[in-house]
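Let's start with one chain on its own, the form predicted on its own, as structure tokens.
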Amino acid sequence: MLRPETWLKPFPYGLFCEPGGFFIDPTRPVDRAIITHAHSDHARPGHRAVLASPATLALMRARLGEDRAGGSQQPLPWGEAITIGGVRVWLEPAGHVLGSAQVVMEYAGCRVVVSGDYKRCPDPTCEAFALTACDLFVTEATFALPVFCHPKPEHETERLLASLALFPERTHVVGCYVLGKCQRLIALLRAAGWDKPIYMHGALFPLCRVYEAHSIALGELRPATVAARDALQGAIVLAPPGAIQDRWARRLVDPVVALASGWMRVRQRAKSRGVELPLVISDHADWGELNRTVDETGAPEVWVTHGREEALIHACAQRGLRGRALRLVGYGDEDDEGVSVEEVGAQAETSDQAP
């Protein structure tokens, strides 16, 4: 068997598959391309030719345009396996965002898994991840310090509702991310139980309609944009997270201000932001998680990238196993303006578990 790094290349700009001669998420233009998932950390404009799943085309061309989205574009199925190069290559689903995908390769008589984001609770708004063993697995770091243990999303919003409760006539404008955050968060509404007009920011509709088209039900929505004041008295308003502080929200009736990230858990980030309400619903495993699939997959060997690499890589070495930071450049939570090692280490010191 071929040693993983004799044939996986890692650049500052992406992983590159030599014998198969594409690059997996790579943050420049290349000829050929396989995409995990359409964040745009992930999904670039420019490439030659682009493999991804179904859903993730058709994200790509809702957001990037269709000829920006790859100049061809090949849908290739779960579990569909394709020979590139001499290199054995099947999608695997990531449990991330709708069509997130981890990308499998043999080759050499070597397995290796890069598994993209990912997470592994329970989400009605894509496929649920997949484990698959293997000999090397290129595991994300988003939230990997021990810090970071997301409480089920279904308890924060019960938080939401409750809230909405307490304050029936006030608006409650909750900031989420365009692509996964804000379906998720809306059928996780849907199944508490809130089957009311939900109202949205213009920028949330063109991907929930992708997201519709791929038979996900999201209910009624609304544009918050248009709709009388008094309608929008205790309500719920989803808009990007930058967008809240804009014009279009000061016609919101005595606000109520939520932020649904991971990063919430961070109340240094939630007060910076004049967060009222911050719901802790991330889309990435947590330290748990993470540390569990690692062993779960079987894989001797664990590459680590995007994210906090380091404490990931000492946890493996504890348990016997060989940890590599790749330390690629340009990829990142979409909703992530860049928390600090010190505001992590601060929130340690000042609580033991999520709220």
The other form holds:
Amino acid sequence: MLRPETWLKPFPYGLFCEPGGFFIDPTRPVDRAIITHAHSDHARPGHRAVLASPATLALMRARLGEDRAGGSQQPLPWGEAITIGGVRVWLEPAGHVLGSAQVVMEYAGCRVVVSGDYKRCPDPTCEAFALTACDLFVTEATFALPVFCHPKPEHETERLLASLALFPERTHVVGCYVLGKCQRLIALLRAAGWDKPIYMHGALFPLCRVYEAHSIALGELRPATVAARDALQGAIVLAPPGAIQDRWARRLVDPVVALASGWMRVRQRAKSRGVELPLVISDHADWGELNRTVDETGAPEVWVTHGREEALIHACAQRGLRGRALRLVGYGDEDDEGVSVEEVGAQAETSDQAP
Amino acid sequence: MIAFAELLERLVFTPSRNAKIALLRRYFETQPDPDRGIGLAAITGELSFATAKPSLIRDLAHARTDPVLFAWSYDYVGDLAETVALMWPSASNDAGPPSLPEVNSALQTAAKSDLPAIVAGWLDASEPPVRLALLKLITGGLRVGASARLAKIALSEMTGGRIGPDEIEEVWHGLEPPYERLFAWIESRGPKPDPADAPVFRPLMLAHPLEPADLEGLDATAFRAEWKWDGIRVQLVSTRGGRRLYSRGADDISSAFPEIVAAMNFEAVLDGELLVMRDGAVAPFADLQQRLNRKAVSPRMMRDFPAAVRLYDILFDRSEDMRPLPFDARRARLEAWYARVQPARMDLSEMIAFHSLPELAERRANARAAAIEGLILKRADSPYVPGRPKGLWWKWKRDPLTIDAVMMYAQRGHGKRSSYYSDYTFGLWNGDELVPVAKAYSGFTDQELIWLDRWVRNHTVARFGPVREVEKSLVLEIAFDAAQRSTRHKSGVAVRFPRVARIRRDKPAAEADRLEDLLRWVGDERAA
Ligand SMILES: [Zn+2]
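Return one more block: the form predicted together with the partner chain, after the form predicted on its own shown previously.
Full complex below, order starting with the chain above.
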């Protein structure tokens, strides 16, 4: 077996598969890219050729525009292997957001899985994480501290509904990331029996439409913009995280400001965002899931792309696993940044319609 | 314990007073006895058990967690109890978390050496929110973000206003956790608890600030005037059931002023101003401050800062309720009572004779004593009404350019103060939320700075880089030279040269000034 570091090389702007001649999730434009999922830190515009799951390509086109999503776009269905420069490549679901994939590569008798972002908790809006045994597991570490133990998401939506029952006259504005979190939250609310219309900031509609085109029912969605303020009393209004504290939200009737994010586990983080109702809902693996997944892949070696790599590597070392921090630059957690550039653009377009 | 932990969790993040009341109300309405009563006691600070030291938590954490991961986690979370609550290995015991009464009684009775094992068992059976509430409770670090007063208002709202918060206040100090008789009364299942001879607190009657506009309509002959002394308002309650000295916020401060309590060898309820007095002269407020917030007081403190009470009013003479009587009649009774009883360490507030308001204004302007804050005008026919009824009592402050504001944030100072939290941001009420209006970093003594610094560290609710957000419970009187409209400030007003005039530990945050109070001074300039 050829050791993986001889053919898979971390550059600051992405992981490069030398024999295949492609990058995975590069943060600057390259010739050939495999994209794990459509979050903006992983799916950048301007690559010449892009290979990804069909849903990821659809989401990239919706976010970036037809031409910026990749000069040539090659959809690769789940489990269908192709060979690029002697490297056998296929995609397995990562359970993170719709279309999110793990990239599996086999070369010279060595199998490597690059997980991208992932979670193990069931999510009705995306394909479930598929465990793949491998020799090297390349993982994220966004929530890699033992303090991150995400509660059941149903428990969190229950708290939101309990708050609506207690404050039926107040608008509940929930900050949720535009891709993945938003649609998952809607699905969770529908599953909890909330069948009223859900109101949304204009920036959230385009990607919800992509989800619906992939047969994920979201129920009735209305723009929070056109409706009268009164109709929003006691309603759930979803908005990008960056919009919940600005004038847009303040114009609502006595709003309860909520935010759905794994970071809400820590009080200080919730306080600093001015959140009244922190909802701990994350699309990333928590500490327990990260460690369990590493163990279940059977990989003796773990590379960590981004996040709290030192804690995960420390914990792996205690179980006799080799860990390596790749220190890739430019990945973050989609909830963590106040407002992404994309969101600002979307808000600017829709702010004139705000209630 | 789950419902209690959820309540605490929401109170911590809820800025609005009304929303806090709604949360408290729902908790009291949905929880059974005796759980809710113990919860009420925890919120009002009435639970008494020997609290554990933070080292107990640290030791537990070290036994169950990897030290390296613990250090990184603590560094990230910034709070010891929260770190342990979050990283404690997940529920391994399906017994479910303990109930609040169970926790309370175990803490009352457990031997100190058994405590670590008991606490570990509870943590094993709980999820993070309950673990955090438990750890905060046992270390005495419970900051609920709601005052005892709010809890009483919530109880009052449960009755649809049938029983007012002041009525609850009046029986409160005669009750004990878990307050089953109180809840029975609230829910119309039982009679009003009879405090009998218990020395309970009676809510105070407070004065409205007098505005120039109010002055015009005032009929001088209908009012009586007294000096407003710069001490703290107190209520002396002495019954067959005991003696208590209460602050205006219903805090029992008896233990800090044993000489006053010793002098209460009578049966009455009196209203007065607590002062430090030497040979009949009132000492500056700073002297009184030496005596406040002390659990025990040394003979030397009592000698150097002798306390006294200047009496304003009589509420009860033995069991006779004087409060419905008009002020003039109460005053006559107070004078007769004073002549008869001749209590030590007390004197009568002087009545100021006057014929017209301009005459009174002149006396106010010429008042020399530094300890005189201004005048109090009381309608001669006013009964003693709890709260701040409009038109009956007015306070006419000598220096109007001060506001009572609530500390919101603190930041480390510069130079020799860099190790102290000495820069403060203050807010005033707007609706039921606080809006920041001023930053001040001067006006206090070095001793006060040490006290303020410790207060900030003990009441931090969040940290943002160098800034700490504090519990919104400390009132400070802020002096300033002028107030101007400003579009740069969220409050819409900027104040010039704000400085701390004094620390108002006696004043509940809910009674701090409102943004309107500050806006009134816009344009009213004084020489610096
Ligand atoms: Zn992602």
